[in-house]
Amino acid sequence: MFQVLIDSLIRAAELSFLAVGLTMVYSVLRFPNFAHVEFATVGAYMALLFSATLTLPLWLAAAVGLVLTGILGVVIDRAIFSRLRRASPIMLMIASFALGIAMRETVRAIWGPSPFFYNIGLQRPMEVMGARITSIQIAIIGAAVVAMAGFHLLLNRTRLGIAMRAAADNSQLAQSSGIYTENVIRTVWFIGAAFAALGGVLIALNTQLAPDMGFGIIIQVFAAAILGGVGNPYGALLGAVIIGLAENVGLAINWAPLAEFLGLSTSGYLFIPTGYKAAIPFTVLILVLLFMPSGLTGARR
């Protein structure tokens, strides 16, 4: 069971980078950015580009990739979304969907659909209380904790963070109080895209790179963000933890005792078929929304 908890934590860490960025963009611009998960893919491939072709060490390649993906986020906002500031959320949503396809297919066109691995060799697992974990996986959880703590400090202890929160709360009021909201928006895009890129690099380190690696977890990321009450970064973090747990624990529960109690015969083991893995976050999401319509953190809006 401890293994399941560790797997859930790894998953939660990976998801949190994407869910927090998604929710930040939403909080300021008020639209669900379906292209957000593609920043993870782009970031991961950029790290591959700089480490494999320019033979930079992987950490440096990842750092360069992060910054470039952050800049890409700002550029995309300048080029597309800044022209659509007054458009309805539906328009923005469709635009982001199209952008997502364009980004994903561009990656596919450049690198092809075959998966890649970072050249880090095989990780030997170590045993912790009967569960197995690799150093990469510890690093993923560590990176998530550090990044989220840093993000918390940014939001609460810096002028920029306070401006971001103000713009999220009421952008017109923030503007009339002397906060230049376009600057805030740019920062949000940069941080959101760079966070997603970091998430992408970590996912790729743990598994592999593929053009669909971001799109493949879009449901989980959205579920985490909505679960936490859209627009609330702390909620998104909590949502990521819950989705990570739901996915792994949901598949690990043995239902045989229950089935036998109901008079059904089993071979001693009865699991939810793994085909339902993607449906588990949805079920959790629906259950939560039935009882707490504005998400777990109960945003007041």
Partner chain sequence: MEREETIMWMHKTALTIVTGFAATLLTASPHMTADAQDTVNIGMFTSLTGPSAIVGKDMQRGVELAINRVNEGYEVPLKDGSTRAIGPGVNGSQIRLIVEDSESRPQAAMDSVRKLVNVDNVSVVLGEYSSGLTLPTGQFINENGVVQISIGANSPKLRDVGPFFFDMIGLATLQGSAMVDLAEQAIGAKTFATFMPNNPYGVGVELAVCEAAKERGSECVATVRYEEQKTDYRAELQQANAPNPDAVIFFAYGAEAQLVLRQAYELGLNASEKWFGTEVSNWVNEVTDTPEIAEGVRGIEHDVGGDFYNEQYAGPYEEAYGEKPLTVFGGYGYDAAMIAALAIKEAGSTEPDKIREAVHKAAETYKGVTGDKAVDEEGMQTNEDYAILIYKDGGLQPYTP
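Same protein, different state: after the form predicted in complex with the partner chain, show the form predicted alone.
FYI, this one's just the chain on its own, none of its partners or other molecules.
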């Protein structure tokens, strides 16, 4: 069971970066950015480019990739979404969906459909209380803790963070109070895209790079953001932890007693196949939308 907890923490760490970035953009611009997960793919491939082509150390290549992906997010906002500020959320959502397809297929056209791996060598797992974990996976959890602590300090201890929270609460009132909201929006896009890129690098370190790696976790990311309360970055972090636990615990539970209670015959063992792992957060998402549409930390509307 401790192995399930370790795997859940790793998954939560990976999802938290994308969920927090997604909810940041929503809190300021009030639309679901379906292209957000593609920044994870772009950031991961940029890290691969700089580490494999320019032979930079992977940590430096990842840092450069994060910065460039953040700049790409700002450029995309300036080129597309700034022209649609007064459009309806439906129009913005459709534009983001089309942008996501364009970004994903551009990556596929440049690097091809085959998966890639970072050159990190063979990772020998360590055994902790009967569970196996690699140094890369420890680094993934540590990076999430450090990044979220830094994000908390940014939101609560800096003028920029105060301006971001003011723009998220009421952009018109923030503008009338002397806050230049366009600068806040650019900062939100930069941080959100960079966070997504970091999440993509961490996912690629733990698994592999593929052009559809971002799209493959779009349900999990949206489920985490909605479960925690869309627009609340701390809620998104909580949602990522819950989704990570739900995915791994759901696969580890023997559902035979429940099935027999419902009148279904089993052989004493009934586990969810790993191929249906993505159905777990999708089920959670449906239940949250039905019974708690504002999420765990969202305010009633």
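Heads up, when I say rigid core I mean the largest set of C-alphas that superpose within 1.5 Å between the two forms. Quantities reported herein were computed from a predicted structural model and do not represent experimental measurements. Numbering follows the first chain given and starts at 1.
Annotation: Cα of Val288 displaced by at least 2 Å between these two forms, core superposition. Annotation for Pro257: C-alpha shift of 2 angstroms or more between these two forms, rigid core superposed.
Once you line up the core between these two forms, the Cα of Tyr276 ends up 2 Å or more from where it was.
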